[in-house]
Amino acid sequence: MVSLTEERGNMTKKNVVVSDAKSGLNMAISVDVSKSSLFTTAAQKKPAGPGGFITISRKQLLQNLEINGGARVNSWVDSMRASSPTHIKSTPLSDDQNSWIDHHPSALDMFEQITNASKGKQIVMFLDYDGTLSPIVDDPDRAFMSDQMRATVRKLARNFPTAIVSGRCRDKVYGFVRLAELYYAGSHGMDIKGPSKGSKYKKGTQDILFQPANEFLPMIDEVYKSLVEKTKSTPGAKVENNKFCISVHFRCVDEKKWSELAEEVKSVLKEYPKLRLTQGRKVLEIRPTIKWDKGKALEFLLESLGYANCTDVFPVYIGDDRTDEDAFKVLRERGQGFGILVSKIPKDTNASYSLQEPSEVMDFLQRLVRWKQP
């Protein structure tokens, strides 16, 4: 396991621990992180072999845990009630949505334009959850992916680095998946865990761990408990801490009670200038305020494997939510790969094909298999 703790002496070298599964021995070290290119996104060589550890730069580092302000949560009331299922019809497509569909067409449509993009290059695979691999559910406790998508995604990550990126705790989607072979992102990135085994693509002997947020767990726990006691009254509402970051299900909660809802969880973090609120499909995100986010996250997993400055690196984002389109701005950023918004309707997106729904996710990474393995 290879954690990052506080840096003693050189700024440019980082205390690592690495941590031996198999003997339990635990031995202190400390790298060059001068080099690091953890975020830097032009393209150059790649890097001499898949060994050794991750290298992140403290200056680079704590600029994107840089503390930013407080919770904004001004609009989400008129947000929530266009999210609501009373205010999405179905209609014929309009030109608006037609020309949306020119601009996003079905990554199943152009399937081999993708591949084609793709030759000579790694696809590294990165998937969200709720809405991507499993539907989207009034209990999202119950949000259980088939037994047909768990099998493709297994033998997806046969042939790809693959990773699961949500912003549900890492142990709970974990829980999920159950497939010991992916690497995890929980937290909305904030919790990031490599393969325990079966994974090709692993580095060494050791996993990944990754947790930029550890100071804000007290925080996290106490406002949980808060918001846990403050929508008793609001029937439908459901708060899941997810360890790093909070969820308000809203999805259940009768439009008249909206505002009740949105009103409860400022009130609560007027207290907690060091948390801010997002709104994600049907759900209140309450996160720290440190900039770490999907994005983040994909190029840390990408740095892991050794393809964070590759010419020949194909990094794949399909995601559902606006937490995704981090990750989708990344890769416009990079020019390296592409976005999949999952999606019936047209939505302001940066990424540049879509998906209709989970089963047409599970039809495309099927048809990225047998590409891999004709």
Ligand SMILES: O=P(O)(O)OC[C@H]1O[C@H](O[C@H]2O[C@H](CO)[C@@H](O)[C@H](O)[C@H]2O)[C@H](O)[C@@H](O)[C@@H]1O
The other form holds:
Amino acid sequence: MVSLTEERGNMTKKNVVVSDAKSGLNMAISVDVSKSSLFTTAAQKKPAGPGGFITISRKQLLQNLEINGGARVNSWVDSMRASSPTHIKSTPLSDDQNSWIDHHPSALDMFEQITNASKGKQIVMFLDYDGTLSPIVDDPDRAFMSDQMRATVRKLARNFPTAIVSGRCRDKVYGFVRLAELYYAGSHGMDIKGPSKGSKYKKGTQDILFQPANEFLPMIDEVYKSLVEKTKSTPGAKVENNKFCISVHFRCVDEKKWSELAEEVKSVLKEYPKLRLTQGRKVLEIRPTIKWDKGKALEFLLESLGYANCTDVFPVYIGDDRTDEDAFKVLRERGQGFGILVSKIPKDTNASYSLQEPSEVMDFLQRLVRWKQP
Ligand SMILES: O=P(O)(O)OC[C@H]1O[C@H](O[C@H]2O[C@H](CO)[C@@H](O)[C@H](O)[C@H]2O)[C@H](O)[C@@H](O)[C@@H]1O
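Could you present the same protein in the form predicted in complex with the ligand, rather than the form predicted on its own shown above?
Next comes the full complex, this chain leading.
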């Protein structure tokens, strides 16, 4: 397991989760607690939680900024740093990490309980792509899925309705998965399409194509071009056009340049109040402000499959990213099925179970297929 707390000389860096009760969002930032009275106090009073995180409120953070002479911390860069730790060291499991695992046990260890809970109900599978079906790699264009994983997902789809829900553009994620029998929700759920030849699971015959952010296409194209231009002087930066949203990757950018990159992105977005900026795994994501996300996409797909008001449906959503939390939350609120977070480190999540990496996801999916077809 890993500890995210890093100590260097007389500088003590802690990862702090700032929780904003109003928006319900949590932001992870990395701070030198020895330099800030509030963080020092928080660090002394509060034991670090899972992953070495200390949680403080947004109000406390703002107070801290004032305490420090009003100096503005570039919160985006701090968040970029903390959400992508580069100094992960192996240590034995702490009590907090054990407690996180108690609350989010391995879906492999809990397999029997999970399948028992689904008895008499229709399981519907929702799978994120990057970091779930394919391992995270430096070049987003080379995030290939293994043939074994593809064969597993093919068998899964023969047994359960299955959808891929990704931040990527739908065509691109289809290009990686190449299984025509699946449902695809690209651009964080803003581009949903059913299987090209119809589905054996769907009640009714109407084809599904749903694109709630259509009016944003010209704006996204314009912003994509501006971002490519603006970031071309930052070595390693990569802008990806995901049709209804845009990703600005900083995985291959020198950490010293992250602040500059975040400023460049923000300066472009200043002109576009109808677009918002969020963050994923070493990626800044730009998308329309419409109230649509992976959680809404999950609900839309359940409805399209004819399970809108059914009590006998059991949706299972597997994902690794912050954007997958919207879907985990929907399942929690519906009290139906559950979410599985793919992560090696404890994270604040609405998922019920965990799996460590894509190879464990594949094991879990294979066990589901064997359970359905003994
Ligand atoms: O919803 P997802 O399918 O998980 O898509 C989220 C983003 O995934 C991709 O970026 C991530 O994976 C890349 C390849 O492993 C990696 O290089 C990058 O650092 C990760 O953030 C994709 O390229 C993005 O467009 C998606 O938004």
